[in-house]
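Heads up, the chain below is alone and in the form predicted alone; it's given as structure tokens.
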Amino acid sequence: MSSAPLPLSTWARNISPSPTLAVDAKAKALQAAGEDVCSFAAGEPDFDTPEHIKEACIAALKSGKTKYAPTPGIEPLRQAVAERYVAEYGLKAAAAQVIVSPGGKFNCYLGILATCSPGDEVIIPAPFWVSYPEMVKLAGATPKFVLCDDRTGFKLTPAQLAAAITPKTKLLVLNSPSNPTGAVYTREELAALVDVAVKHNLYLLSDEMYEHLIYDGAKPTCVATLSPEAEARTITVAGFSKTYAMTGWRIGTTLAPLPIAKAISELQSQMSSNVTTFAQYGALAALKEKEKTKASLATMMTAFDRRRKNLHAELNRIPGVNCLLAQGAFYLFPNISSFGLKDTEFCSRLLETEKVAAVPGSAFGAEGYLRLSYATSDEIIAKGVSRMAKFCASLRK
């Protein structure tokens, strides 16, 4: 006698898989099958982790750093993270406020879990990183989107924020520099948003993962430094993946007011215990061996800046494509709405006919755009944008 399959949980049934990872996986599968694919999908530097970071990890392994570590991270790393915020931003940060987690994604999720309950609303400006809404839903809260298109430089305005707030609003998510658009808010723009959030007594989750990947003299802003009120309600997420080409190491950081930091640590103790112990010593070297790290970052940024400008120029030469020049991260977010196709169909046909992988803007809450990562070689960028120009020309016939 057969029985009906047992149902999965509400969380499992309602979660959406990451569209960025899905596109990247499809591109890699085609490459493995021998296809010449130009992929703009991956959100990770195409540089290797600097040698001094790898060597520190190897040394930690050899010296037996293979046991459980404290849940919030090894003390020297937490102290080094706090000292970085003091040195770079003048923030009064202490090691007790720092939580080291298995990747910035998990830091964001824990920050949401620590502050949001079922029935709460979380305001997420769109375009948004694909994981924010799913994290909010997994916490039992409700994501509320506010579209910020290229007419506002992909930036949320204070008026838009104020209009979106309801009595249920608990948290505002900010991401500067932005994934997927590369937009960078000025200090004044962020201060105006924080004023609205403080007025309505909201928490702030400030995802600053790309803080060191900025161009054209733009300056990163640590939201917690904007005012004492901001410091008291801001959960600052950063990490090592993007700045130090350490995506596979899975090390992110949270800096938060002590009550929130304590709650995050307690949640993490029941969910992942701690970050891989020996990997934390590599992260520590990234912060301690500053001159070596600075040199590695400078090399990477020179390449990113060159690719950013080249890709931007070539995209805007394609009739029907309009693209703003990003000031941060390693993404461009061109508008392709003039072609009259859904962005999902555009991307599907682009991959099928020209073997170019891009992520549709609708994955980030913004229909009619593409996210193109220039964390890839100059050769792939040149070949890929040429193929995209050919594809767009075929749509206009």
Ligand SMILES: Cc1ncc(COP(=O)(O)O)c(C=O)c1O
Second form
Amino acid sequence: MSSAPLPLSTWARNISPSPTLAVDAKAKALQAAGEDVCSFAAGEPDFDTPEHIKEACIAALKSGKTKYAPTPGIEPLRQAVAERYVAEYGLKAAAAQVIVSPGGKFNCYLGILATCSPGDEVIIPAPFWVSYPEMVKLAGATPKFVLCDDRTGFKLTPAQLAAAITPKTKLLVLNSPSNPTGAVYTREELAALVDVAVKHNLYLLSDEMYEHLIYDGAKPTCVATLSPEAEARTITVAGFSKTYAMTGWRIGTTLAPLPIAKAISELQSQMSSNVTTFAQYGALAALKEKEKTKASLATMMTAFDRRRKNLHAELNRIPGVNCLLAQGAFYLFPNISSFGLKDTEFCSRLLETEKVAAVPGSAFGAEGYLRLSYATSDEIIAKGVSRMAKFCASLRK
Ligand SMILES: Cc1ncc(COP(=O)(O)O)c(C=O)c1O
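Return the form predicted in complex with the ligand of this protein as a structure block, the form predicted alone having already been given.
What follows is the whole complex; the chain from before opens it.
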């Protein structure tokens, strides 16, 4: 009998593991080994889930909410999600259009699976969140990247979009506020992109995961509200992870036109079934106990905003670093191309010599940048950025 290992599937062989999780894991391993690491790698709030949300989950668990629930989510949660779209954006959303999934990541994947077939093309503006291309490939479709650098504020323009569309294009992915750049599109900018998408009969996956993490009085745009045509073709993904510091709970939401919502629910019924039943009651409390939730979010946003401004100012003080002031999420995306090093090399040397963890822009499809998360303490930010300044100075010698 041959002892050669059995070959894994093409899916398993072709998938790239998440580079953001890899850098975060490396930083944590160094910390565990006793190194004094300043990590800008985290993709999650450094705050705990608000108490009232935890209490509601514990109460649900104690009262026996431990059985299977309907695949698309418990009815009161679907209803509350629909109501928030009505209240926040004036969208005529119904509970039947809402699917609660195990994390926004899975919502995105199911949205892609429900709309894309092998041979289809999906336009992904770069810099992009690392999971979109892999999800598209897992659906058998082909990701098509359009590079949007800091000269356009990391935003796709209608002309770039139009030029990227082919007869095979099926879906456009939008993500505002963006991970990794923090860029926030204006309503007008999104409307112009949606016009092009409608003209070419594309589906839209609008990942609005960071909709509530927004600064300087900027307003989030719910893409589905842009026009009836937009509403009829948009899969809106959002969730609890970032806004309510619930990353470990694994609860995300999709709002989609009924036929798409139904398809997503059927896919989910065979792939994961419902999100942990008692956890959904915690999510329900996040939406129902509005005043408490608002207060927790305000505390978190005050800290994020202060750190955003400090980090931005300190980065731009480093000769050779150029950083836009992002209006959303908890990331900055400085340009480090002036140092003439590949960003992967820059990041590995920064971690090795100064014990500062950052994710290279190339992981997000944009070479020459770093993604820095400021979802960490003021002290770490101050210490980390001064180490980075020292590192950058050493490169200029
Ligand atoms: C843009 C974007 N979309 C979706 C997600 C997925 O969030 P979740 O943790 O709920 O799966 C993330 C998480 O990092 C994200 O950054």
